[in-house]
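As a starting point, one isolated chain is supplied in C-alpha cells, in the form predicted on its own.
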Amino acid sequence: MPPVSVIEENAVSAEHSIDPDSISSSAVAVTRALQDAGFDAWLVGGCVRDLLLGLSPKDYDVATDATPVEIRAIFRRSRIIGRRFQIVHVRMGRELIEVTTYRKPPNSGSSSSKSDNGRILDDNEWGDLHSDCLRRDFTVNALYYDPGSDEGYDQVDGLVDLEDRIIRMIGNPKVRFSEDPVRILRAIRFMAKLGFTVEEQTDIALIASKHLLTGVPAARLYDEVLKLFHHGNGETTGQLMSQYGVFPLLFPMLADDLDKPFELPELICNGLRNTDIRIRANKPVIPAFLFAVCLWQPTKSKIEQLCAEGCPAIPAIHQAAESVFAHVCETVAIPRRVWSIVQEIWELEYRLRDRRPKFIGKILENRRFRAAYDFLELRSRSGEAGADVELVKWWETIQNVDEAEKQKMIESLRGQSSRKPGGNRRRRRPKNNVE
C-alpha cells in the first residue's frame, strides 16, 4: 500500500498536522541516514501519535527494513540489544533513538515462537511495512511518518481513532493480549496519559485477560511499573489499575482477596499525586519513594506484629522489609539497590517520629532526609497514627531556621518523654541480676 500524506489526504481534521520544527533533529537525522543508505525509514508509534496531538514526545522510535546488523553498520554510536525482540539503540548527541526492523506478526502455527498460553517468546522474524503495521498493538500507535517527504502511512484507521480519542487493539484483542499481557498495562497508561477511552471489545478482552500478567517475567514488570507511575499521571493510572483489578495482581500483598473489588488506599493516592506534581514541575523522583509508599501498609502490619512479640523497632523494620521484599519480588522484581533505599526511608521516618535529641543533627544531614520527611508528611495527610500534624510542622520548621534556633529546638526535646512509635525499646538488664 503506497504511503499517503498525513497532512492532506489522510487527515481527519486540521489539527492533525505535524509541525516540522517540533520534531527531534536527531530522529530526523537517523531516518535520513537510513534512507541515504537505501533503506526505508519512518518515525513510528507513540512519537507520531504525540506529535499529531500537539504533545512533545519523550522518546522517538524509527522503523526500517534494514536488519539490526545493517543498522549497526550505518551508525558508529549504536548497539544491538534484546533477545526476544532485537532492537538497535542509536546515540545522536544526547538523544537515544530506538530503531526497529519491520516484523511479521507471530506465526500462530509455530510452537517455538509462543508459549502454551500464547505469549510471544521470539519476535525477530523480519517483514515489510504492511506486516509491521499489523503486528503493532493499538491503532493510534500504528502511525508512520516520514519527516523528509512529509508523508504518512495509516493502514488501520489510527487517525480516525486518534480523532475520536479511542484505544483500539489491532486484530483480535484477546489473542493480542495473550501474545503480550503487558499490553494491558500499556492500555491503562494511555488511558491515563491521553484521556482516551478503550473500545468496547478491547475493554472486554482486557478484563478477561488481566490474570495473564502473573505470567510476565517479574523483571519486566518492574520496568513497566515505573512507566505507569512516572509519566505525570500516576494518580489517574493508579485509580484505573484499581478499577480494572490490576493493582493487586502486581502487589498481591495489598489485598486479602483478589476476587473482591480493590480500593486504592489514601496513602498511595496521595503519594502518586505528589509524584505527579514533582514530575510536572520537572523535579526529580526516585523509584524507591514510590515503592516505600505502595508497600508501607503490609510492612507496617508486619512491624506491629514483630514489636508486639518484643522485637525492638529498628530490627522490626528491617525484618518486615525483608519479608515484604521477598514477597513482592515474586511479581515485580525490585532491584536490591532500590529496595535498600526503601528501607532507609522507612527507618529514617521512624527516627523522625522518635526525635531523639542526640540524633537530630545527623538526621538533618542524612541524604534520605527529604524522602523520609515527605513520607512522614504523606502519612500525616492520610490520617495515619503516629504521624501527627504538629510533628510534621516541627520538622518543617527546623529545616528553615538558623543554627541558634535549631539548637534551641533540639534542647527543648531534652527531658521530654520519648515517643515510642512502632514498639518499645530494648530494656537494659541489671548488671547484677541475682535471683
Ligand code: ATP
Given for the second form:
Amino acid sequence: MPPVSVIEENAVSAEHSIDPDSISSSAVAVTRALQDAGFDAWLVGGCVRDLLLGLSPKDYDVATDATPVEIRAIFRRSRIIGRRFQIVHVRMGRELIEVTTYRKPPNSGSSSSKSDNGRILDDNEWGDLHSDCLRRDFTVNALYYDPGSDEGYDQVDGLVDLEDRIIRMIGNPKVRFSEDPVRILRAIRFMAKLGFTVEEQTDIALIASKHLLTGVPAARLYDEVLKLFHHGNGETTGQLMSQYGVFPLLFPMLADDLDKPFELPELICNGLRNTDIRIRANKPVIPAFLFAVCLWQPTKSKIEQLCAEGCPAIPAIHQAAESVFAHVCETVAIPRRVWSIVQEIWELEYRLRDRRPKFIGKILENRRFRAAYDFLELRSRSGEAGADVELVKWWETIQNVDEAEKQKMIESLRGQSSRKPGGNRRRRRPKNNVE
Ligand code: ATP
Ligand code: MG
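Next up, the form predicted in complex with the ligand in place of the form predicted on its own?
Entire complex below, previous chain first.
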C-alpha cells in the first residue's frame, strides 16, 4: 500500500479542513457502524470534494472493505442494488447513504470485463483502498475522509488539483474515457458546477472521445441528462456541451450537420436559466419541462410541415411529438410517462395561444397550466413568433384577478374573437396557428 497522506485539519492549508458540523450525521453514523464492526470506512468522492470546497454535498458515498453481504448484515435498513456495479443503499435517519466495496480498476487482472471497444461491462471485483482510488474518475473525486479520526487519504494528488481548481482524469484519459464515455458528461458537469477547468491531456482526450457517447445505453444517458441540467448550473452546462459538440450528439435532431459548430438556441439557453433560478430558489422542477424546451425546435418544424399538409393543429402536435420521441429515444431514453407530460405542455401552450373563451376556465384548472404558461412566457422572451408579450400578460393577469374580473376578461375575448391580442388575424378554428 502506498503511503497514506493525511488531510488533518490545517495540515495542507486552512482551506483543506472540513467542518465536522457540516457533515451529515447519518453519513458519520454509517462509517462508525462499519468501523465498529471491524471494517475500513471512508467518506469518498463528491461529498469530500464538496465539503472541502465549503459546499453542501448532494449525496454521501462511503467506501469500505466490507462486501455487500457483510454491509447488509450490519444495517437493517439496507439493500443491495445494481448488477453491473453492486452497491448497498443504507437508510440512516431520513437519508440514503451509498456504501460501496473497494473495487479494482477494470484492467488490473481482475475478472471485470470490457467490451471490444474498451467499455466496462461489469465492475464487481473487490480490491483495496489503493485500487479503489485508481478506478475513480477524476483526482478531485478520489479523496477519502474518515470523520471519526479526521484523517484523509489522497493517493492521486486530488487536494492539489482541488486547490488549483482542475478536473484531471486519473490514469490515461483516453483509456478512461473509452472505458466509460459517461465520464465525458461528468467532466462537463463538474466544470459547470464547480467552475473548474479541465487539465490539458484530459481535455484533449475528452474532445477525441466524445463520439463514444453515442454507444452509451440510452437509459443511462437519460439519467445523466437530468443530472447535467438539474444541479443549478444547467445553463453553463448547456453552453459547455455545445462548445464541446456534445449537445448535438445527445440530441442529433437539433443539428443539421454534426460536423459544424453548434450554437445553443436562445430558447434552450433561457429554459436552462429558468430551471437554474428555480433550483436555486428551492422550487420544484420537472424533467418534462426541460425536454419540452430542448426538443421544441424540431417538433415545431414537424408541426408546421404537417399543418401545411392540412393536418389540424392538435393532431399535428401529437403526431410531431411521436416522431420526435421515436428519434430522441435512440440516444436518450425519455420514459413514456415523462413524454406524455411533454406533449401535454405543448398541447396546452397551443391552447393558451388559441384562447377559445369556452375553454379558458378548464385551461386555468389544468394541472399542466403552470408549465404551459412558463413555456409560453419562455417562447415569448426568446422572441419566438406566435408567443407575443400581450398574450403572456393576458394569461398572467387572469391568474391573479377575482372571479368577476376573470369573467369580464373572457367576455371581452368573445367580443374580439376575430382578433388575436397581438393583432394577428384569428379564425374560429385555427389550423396553422402553431408556430
Ligand atoms: P455529485 O454527487 O455531486 O453529482 P459525485 O462525484 O459524488 O458528484 P457520484 O455519481 O455521486 O458523483 O459518484 C460518487 C463517486 O463515485 C465519484 O466522486 C467518483 O469517485 C465515483 N464515480 C462515479 N461515477 C464514476 C464513473 N463513471 N467512473 C469512475 N468513477 C465514478
Ligand atoms: Mg455524489
